[in-house]
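One chain comes next, on its own, written out as structure tokens in the form predicted alone.
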Amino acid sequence: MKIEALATLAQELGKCQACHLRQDALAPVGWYGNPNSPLVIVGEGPGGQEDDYGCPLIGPSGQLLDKALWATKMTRDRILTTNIIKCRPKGNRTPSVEEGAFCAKIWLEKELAIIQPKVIVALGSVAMHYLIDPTLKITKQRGLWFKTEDGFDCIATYHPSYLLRLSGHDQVAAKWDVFHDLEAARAKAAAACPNYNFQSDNPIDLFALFAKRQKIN
């Protein structure tokens, strides 16, 4: 039932023209993964490669995320990844709080209502600002548990793009923070669904699953 409901929502998303961000994107980027997963990762929004392939977190940030997930015994096909906003902002800029709220109220809230996850990972400040509180700082709130407005357990952690901008000791320390946050998220989700399998036998090659797409008018 979740699969069918998300498929219908995906068709509606493909036709979305609700805001100015759609004008500069090839097409909206939806979600990827298992609708029955008790764990959902919510990122920021599509970048260039995400826009090209129609898959969330498929570029360098997503590849780093995949490594972190594998280290914490998870793979992308067994969880679900999505974003606050669905269309790539021009120039890959960070979406504003207002843009995030506008898009998420139309699409993300419908996704989560269908999926009903036990745990949400807010990946980066844009996701944290929408799901938790727009006044918080990710550097102070990561690793802490919150309840979203809809009652979902949520933990915030650094976005992989932030890790890629760091170097040396700072990068190593931040990577360990993300590792421990994902471990905590998996543990809480596993406690809620003890028989759920979070990891396939091999890492998932998203580029083998998604092809470059043409602009949808």
Ligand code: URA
Given for the second form:
Amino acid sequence: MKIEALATLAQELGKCQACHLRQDALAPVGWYGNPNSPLVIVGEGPGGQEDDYGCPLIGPSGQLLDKALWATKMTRDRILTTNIIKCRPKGNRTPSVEEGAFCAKIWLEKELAIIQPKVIVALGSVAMHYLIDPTLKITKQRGLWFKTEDGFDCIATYHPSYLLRLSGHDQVAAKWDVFHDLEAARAKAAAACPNYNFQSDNPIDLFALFAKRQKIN
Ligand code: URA
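What's the form predicted in complex with the ligand like, now that we've got the form predicted alone?
Everything in the complex follows now, all chains and molecules, and the chain you saw is the first one.
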């Protein structure tokens, strides 16, 4: 049921021309993973490699996320990853609050309505501001539990791109914060779905699953 409904939504997303961001992207980037997962990770939006391959969080940020997921006994094929915004903003700039809200209302909200996750992890402040509250600060409110407007349990953590910009002690400390946030998210999702398997035997090589794509008009 969820698989078919999300597949239909993905086909509609492929045709989206609802805003100006579409013009500079090869094509929209949807979700990847298991639609039956009780845990969903919501990032900001596609970067260059995500646009090239049509997979969320496949580039450097995604690779760091995969390491953190493996450390917390999860793999990308067993959870579901998606983004607030589906088309790469030109020059990889951070999407505005309005752009994020416009896109998320059309696509992310429908994805979440189908998936009905037990837990959402907001990756970074763009996702935290949309899903929880635009006045929150990621450095202050990450690691705390909130309810989204639609009643989903949601925790925010640092975006991996932020971790990649840090160095030394700051980077180590922030990586531990992410580790603990992901552990807390997994524990809450596992409490709701005790028989769900969050981890495959091996980490997933997304580049082996996705081919480079061409611009779709
Ligand atoms: N950063 C995100 O938040 N999402 C992606 O898909 C890629 C980078």
